[in-house]
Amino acid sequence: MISLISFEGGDGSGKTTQVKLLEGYLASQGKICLCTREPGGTTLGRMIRQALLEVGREEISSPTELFLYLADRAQHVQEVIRPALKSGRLVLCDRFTDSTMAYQGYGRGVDLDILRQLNQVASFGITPDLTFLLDCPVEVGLARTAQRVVEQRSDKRRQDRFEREKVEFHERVRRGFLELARAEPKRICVLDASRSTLEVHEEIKKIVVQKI
């Protein structure tokens, strides 16, 4: 039985849309479910969302990183996912903990088997019965970014600190996320998010249809 599906992917790749739009159509099939997301699923994991993506310039180390978003996990998880969980409900997480494995590890370069340890402390031992990866070209998905700060420039949206970092550090964790879909690809579904967003959405209906 699937009851908790994430989404990941790298910058730009529309993780979000696709959330928002799968919700719609589970919606309109009688299916409720909880959407949340990592970081910010709890208002907790708001403040802690702030200070990691939008802290401006100043430079946050690794580790500190590391443990902000196990916290907004532990958190999110105790507070929001196991007790949907418990009530049954289907829930959408866009993120989880697999982005930690791709940012953190593949990204930052923190060793993999510690990042597996504190994933498993921080979720409750907790993991998501289907992960869709949307995965794109780094360059495809900075371009996305890029046009959605133009686009949003009058709410005076700015990049966060992972939209500034350098091409390279966004390619290791596209390595990282599809090195994470080899190692499960019963769990992590690749779908190709270069595609237009319905192409994307028409795909991930029918995998939810047939899973559920």
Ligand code: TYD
Contents of the next structure:
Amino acid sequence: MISLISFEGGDGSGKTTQVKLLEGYLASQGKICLCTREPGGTTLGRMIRQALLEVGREEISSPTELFLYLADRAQHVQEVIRPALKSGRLVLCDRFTDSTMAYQGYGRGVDLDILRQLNQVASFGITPDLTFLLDCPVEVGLARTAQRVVEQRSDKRRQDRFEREKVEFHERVRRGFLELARAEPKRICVLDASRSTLEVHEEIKKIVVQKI
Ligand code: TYD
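Having seen the form predicted on its own, please provide the structure of the form predicted in complex with this ligand.
All chains and molecules follow, beginning with the one already shown.
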């Protein structure tokens, strides 16, 4: 049985849109699910998210960054995900443990075995039943995030700390995600996210319908 589906991918891979589209489709089929995200799925998490992503915080050290993501996750699992799963709801989560492996592990260089253990603690041992990895070339993702910045010119949407990282950082993150998918092909399903939103949605829909 599928109860937790996570969506992963680099910046600008279109995860958030796909979560919403899948939620809408499932609702049209009478299946109401809980949609949530990391970082920022709780009140405390939203404070952590702001601290993490705000520009001008470039001085945050790698371990500090890591522990903030883990703190966000622990609170999120305890307050939102675990109760929802317990009550039998299907949960869709925009980013989860694989993001920590890809960004803090492959991106920042934190030891992967240590990260696996810390993820276990922060997620209370909960792992997704299914993960969609939205994969696209780094330039495609970054061009999309740059476009978002232009479209929402008001100061609400400036590039965040990660979007300002060098291309090499994002390349490492992408390679990391793909390596995680190779290691767990049953759980992590890689999708070509350079296609249109609708094409990606159709593929996700097909896979979810098969598995539910
Ligand atoms: P998000 O707002 O989901 O970014 P986007 O909409 O661009 O996908 O996530 C914010 C950033 O946090 C994103 O650049 C990835 C990063 N992140 C980590 O580095 N580690 C983590 O464990 C998580 C959950 C996110």
